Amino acid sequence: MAAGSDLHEPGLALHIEDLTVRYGATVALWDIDLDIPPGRLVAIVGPNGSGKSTLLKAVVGLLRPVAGHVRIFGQPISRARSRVAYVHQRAEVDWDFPATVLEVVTMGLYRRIGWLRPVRKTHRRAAMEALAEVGMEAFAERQIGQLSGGQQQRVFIARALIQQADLVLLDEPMAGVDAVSEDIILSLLRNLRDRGKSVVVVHHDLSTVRRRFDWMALLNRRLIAQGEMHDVYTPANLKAAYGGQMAVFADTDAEETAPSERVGGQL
């Protein structure tokens, strides 16, 4: 599928139609139409500076496109922010923030709670229990930049859990974190999308994104393709999206190879 969906617009999770981002002359995403079904782990994947990370700030509003717009279950943004929640890259975050592992993911009920208005045990108690799902109950008080890159990545997922929101959008949170790490964050992110979450992951790991993903948008600056892993990993899009910057490596549940990426930093 590459293109639009057969689903209505308020019944997908996320609908973006025409959209277009600039970052001065330069065009980071051209004319995207991208239709994300609810309940489904989706990888948004293509080679570094495709605007991969560009697509989940347009659709959370960090960024004004010129042209095009988005719906979140049939609304926009400004009626549908208490339904999402986003998750920065690692190194977008200051971890020298004197917050601790209790507070970041308490202010996931910032929204609910109001800005100036105080955090009760109640709250506290919520946040807990969210840190209990994740494993990460014993470092509430810890400071968030003592963690590791996945244990923070964790605390992140708990805060998301906290805010209940029905679509979690995520930019590389498997970026830096040891294989056991990984497996736990993805061993998350399938739980939320169990529970009819939609979940949204940018990863640039082709190696293993057949395994570990149900549904799949490939991009580069243009939307090459869109819809169930199946359909989209086929070597006529991988080579479309990568053309010449590809290494091949192993997948090691299949008799095919895939594509990863080499060169670093992303859009």
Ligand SMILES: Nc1ncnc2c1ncn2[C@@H]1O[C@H](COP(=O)(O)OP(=O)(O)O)[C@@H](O)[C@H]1O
Second form
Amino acid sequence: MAAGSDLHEPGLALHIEDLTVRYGATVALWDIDLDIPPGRLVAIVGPNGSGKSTLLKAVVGLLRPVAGHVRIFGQPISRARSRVAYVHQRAEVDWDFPATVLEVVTMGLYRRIGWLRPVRKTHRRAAMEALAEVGMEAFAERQIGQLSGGQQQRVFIARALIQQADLVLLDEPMAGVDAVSEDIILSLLRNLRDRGKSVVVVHHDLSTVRRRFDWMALLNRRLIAQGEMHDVYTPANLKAAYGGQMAVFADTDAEETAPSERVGGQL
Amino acid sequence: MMVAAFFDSIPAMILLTGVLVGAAAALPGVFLVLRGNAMLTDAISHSIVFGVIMVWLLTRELSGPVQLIGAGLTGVLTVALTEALTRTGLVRTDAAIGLVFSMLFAAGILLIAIFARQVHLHADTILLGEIGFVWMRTTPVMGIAVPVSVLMLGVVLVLNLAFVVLFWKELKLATFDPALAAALGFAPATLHYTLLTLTSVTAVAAFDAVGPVLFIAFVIVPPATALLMTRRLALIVPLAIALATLASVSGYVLADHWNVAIGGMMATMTGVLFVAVLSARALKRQLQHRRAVPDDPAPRP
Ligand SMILES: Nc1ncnc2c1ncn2[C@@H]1O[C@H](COP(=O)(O)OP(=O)(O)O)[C@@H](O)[C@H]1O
Ligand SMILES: [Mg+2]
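Previous: the form predicted on its own; requested now: the form predicted in complex with the ligand:
First the chain shown before, then all remaining chains and molecules of the complex.
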């Protein structure tokens, strides 16, 4: 255990060592070693139930690992919270909750606002700007329950953008969203990367992963492979990760793939 | 003295108690209902039976400040047991909370069964309370005899109000998105446990007036009704309090008129208001449907 302010692997956006995570008797992640360099657009790929969501949750400290450690720019999560934004899967919240789009985006600022301090006009203005970035400013006063899936996802991304984090983690941001939202989300993520941010995305669609991301980690409870896309995206590695489910996908290399061909596409 | 006359009036004290119970219960109630685990209230209001009995065994006090402290301690005990149970990884947090509260209720009932014969403890009074008698036990406050229930409920209302107002944005975040709240370092579990403990304390403060069974109605029903009426969180809280007040006042008037139990009638009125609002909404929707006005351009998921 690195103690105090000692930095451990500060040159990496994300450093994961010997990470094992269990839910009761279920081992979700086994002995993961993963080093993600900064400034990349990274895909975490693996079949359903391979531990992708669990990995992100362990990184942001929502789950306590039974072994191993995580460092973000050299620091444990407890010291790096302000540098990390986490966008969980859309279905993890109740969209019937009584809140407007603007209120939800403003939540991204709560850490900066701090305990007990109220939300002020400047915060709402910042939230409006973030909404404009995702093309949703016209929806600011809408109830969140009235949005489509793609719009919900863009609201979540606006909420992450507003945190101005250096490492952005997103869990299946393009699952079950319309084509327009998908394009907007992809260009937002690329834009973040181009501004030097590190973007880590759990991606469900093997047929599009190669063209959209430049770095990849393949996961199936264990880490199968990690590195530059062209090094990792090999039939041998994919087969090792997906096993029997291999027949389902094919890298069409065509950007638009019918939803039915998507591997593990889930709403 | 106007004030002294007010606190001397039996109807005024019964009404005030009902209004205070409704307001104090609605504050945590809104967030419990929004979290979708309103039935936790059921568990909470039952588990406090254990706390009340334990305190009674130790001090022979059935109400008063020492009971409030007992409720707080029961809350802490619940948290400790729940954490221990969750850490085993065998059950989810919500299930663990439910289990612990039910266990405490069972233990409480068992203790009543064992000791009730020695004293005037009746399961009925413990479970339902008797708001009609709250004026009988008073304590002097600045020279005025104030019912103990009114005083305790007043204190608890202020406590709940302060908690909800001060931690408004934290509660909103932790209720809507506990994962983000945790990722941002806002300790959603601690907030949730605090909310549950305040609910326990409120249940105990209400104990003489409305027992745990009727208390559940006050925690759940007015917030659930308010939720049907508006989608603005900031309006739901005052609306729930207003609905609870209306239920208390109309319940008192009707109970007086029909000569039935006051607390029960107040709780019943919360349900009547809920059904009324629900019917009004259904009717409105049907009318809109019939006119077939396509005035909702909002895309739906
Ligand atoms: N809260 C939970 N309790 C118990 N098991 C879980 C929980 N969440 C996930 N799992 C299990 O852990 C494994 C990994 O899940 P997850 O990380 O969600 O996979 P992915 O995101 O890759 O689909 C699966 O076998 C899943 O069933
Ligand atoms: Mg997942």
